[in-house]
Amino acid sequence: MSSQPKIIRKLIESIRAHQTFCVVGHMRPDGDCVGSQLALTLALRNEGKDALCWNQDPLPQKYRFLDPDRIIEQPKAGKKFDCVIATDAATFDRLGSVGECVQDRQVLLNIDHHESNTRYGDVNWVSAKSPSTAELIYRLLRAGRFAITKPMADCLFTGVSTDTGSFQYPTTRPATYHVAGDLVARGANLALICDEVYQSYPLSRARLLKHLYSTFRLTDNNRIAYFWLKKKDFTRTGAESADTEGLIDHIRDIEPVIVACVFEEVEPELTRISLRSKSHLVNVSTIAAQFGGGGHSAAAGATIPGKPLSVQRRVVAAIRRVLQETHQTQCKN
């Protein structure tokens, strides 16, 4: 283990030294969060540790096949832990109500790949070059010589696949393919994962997609695309918030578009935004940071108070400024 990076050794030593754990993840969990939480929890239990797995929100339908035993639970007050491990959460606030329930702990480990991570743990492994937290968990388990079972391989492959856009995003590295290949060799069920994650959308999502194509807007010479999701849209389609995952890619993939944005109504004067960039010159994490959010250079988000139209104008203006600055820089070069 001496050849492993110091931070990995420190994490493994901390895991070996403790007995009671809680593995936590961010609100509205995506595939990377779900896969990372479950794989790490299963690894800890296989080592004889007492490990709970908490998330504020229920699993999206398409990831429930990863958790047949319902390991991921909603948090409970009054619990005490030796060690809490946060996965895929850029800030402590992103844990939501879980954060309030894991205060009684000896140590907090923070494992994440978001460049906007605030290093809120006692030990922080933040690798912004990694395309997924699941890849970091894989590296941790391999370094610690933890067994990776078939269910764990399913979880980790799902995390790696979803956070790389099925290995399409430019953040995907050669090492990512090696990780994916090894997980398949260890029993990851590709047919099952592809069917559940990519080929089994509920009808409600199709209705949301119809809404998207009917209402999306283009501006700034078609370089910015955006659409709104209001509460009434969810009521009308029967969709849940989890059904929105990946919808933004449908407007991001329009050829002239550089930045795509989804505005989702949380409350009448509270809006959640998701941003995607397909240019390495446009870092949407810096845009999200202007509104108290964060994320990656190609994918970021924030939650913004204010009247909906005001929020829309401010966000679109912020995107436009970045595009103009990028254009001016290119002209100078």
Second form
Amino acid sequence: MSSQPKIIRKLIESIRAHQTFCVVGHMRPDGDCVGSQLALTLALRNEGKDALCWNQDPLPQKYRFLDPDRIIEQPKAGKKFDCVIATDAATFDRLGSVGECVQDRQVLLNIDHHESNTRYGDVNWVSAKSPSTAELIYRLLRAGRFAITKPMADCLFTGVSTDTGSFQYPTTRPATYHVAGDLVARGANLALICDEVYQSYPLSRARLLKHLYSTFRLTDNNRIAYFWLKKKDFTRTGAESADTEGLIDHIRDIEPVIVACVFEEVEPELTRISLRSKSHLVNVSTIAAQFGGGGHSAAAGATIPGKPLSVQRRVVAAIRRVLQETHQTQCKN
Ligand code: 5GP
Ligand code: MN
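Having seen the form predicted alone, can you show the form predicted together with guanosine-5'-monophosphate?
Full assembly next; the chain just shown is listed first.
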């Protein structure tokens, strides 16, 4: 163990020293968040610990296969924990209502890979170089010699796969493939994961895609692309806000586009934005930060109050400023 980084040793010591745990993740959980939470919770339970696993928002349909025993629950007030572990959450606020329900604790561990992480824990392992939190959880479990069972391998593989865009994002590094390879060797069910996560879209999502393709807009020499998801679009298509993960890739992946943005109506005067960048010169996390949000250089988000059109104008203007600063407004062709 002595060759392990100090921070990992500290986390393992803290886990060994406590008995009651709550493993928590961010609002609108994604594959990396729930994969990390579930694997860690299962590991703690295998060690004889009392571990709960809480999320404010429900598990998106495509990840339900990872949690057949419904380990993930909504938070309850009045519980007491020795140790709370947050995974994949850049700020304490991102835990949403879970944050209020885990106040009675001795220690808060924060394990994350967001550059913008505010280091809100008592112990913080923030590794922005890691493409997923699941990769960090894998390293933690291996270092602590916790067993990685097949269901845990499924959870971690899902986290690694979804947060790397199926091993495509530039954050993907040799270690990512080693981790993924070892998880497959330990029994991760690739066929099941690919089927459930990538090849089982509900029809409602296809209807939402139709809406996306017929309404998306391009601006600034096709360098900026965006579309809106209004409440009525969800009602009309039967889709849920939890099922929008990955829609933004459809405009991000257009060749001239450098920055993609999705505007989602939360309330008439509250808009959630998702941002993606395809250029290492354009850091969308700093754009999101201008609106009180955060994330990674290539993927970020924020929730912004104001009239929808005004929000759109301000966000597009902020993206434009960054593109102009980096001289990325001219057509390459
Ligand atoms: P998505 O667009 O997929 O919702 O989020 C992209 C990335 O930005 C994720 O890593 C997510 O954690 C982060 N993110 C999204 N919304 C917010 C926000 O409101 N605040 C912060 N700090 N990060 C966010
Ligand atoms: Mn993540």
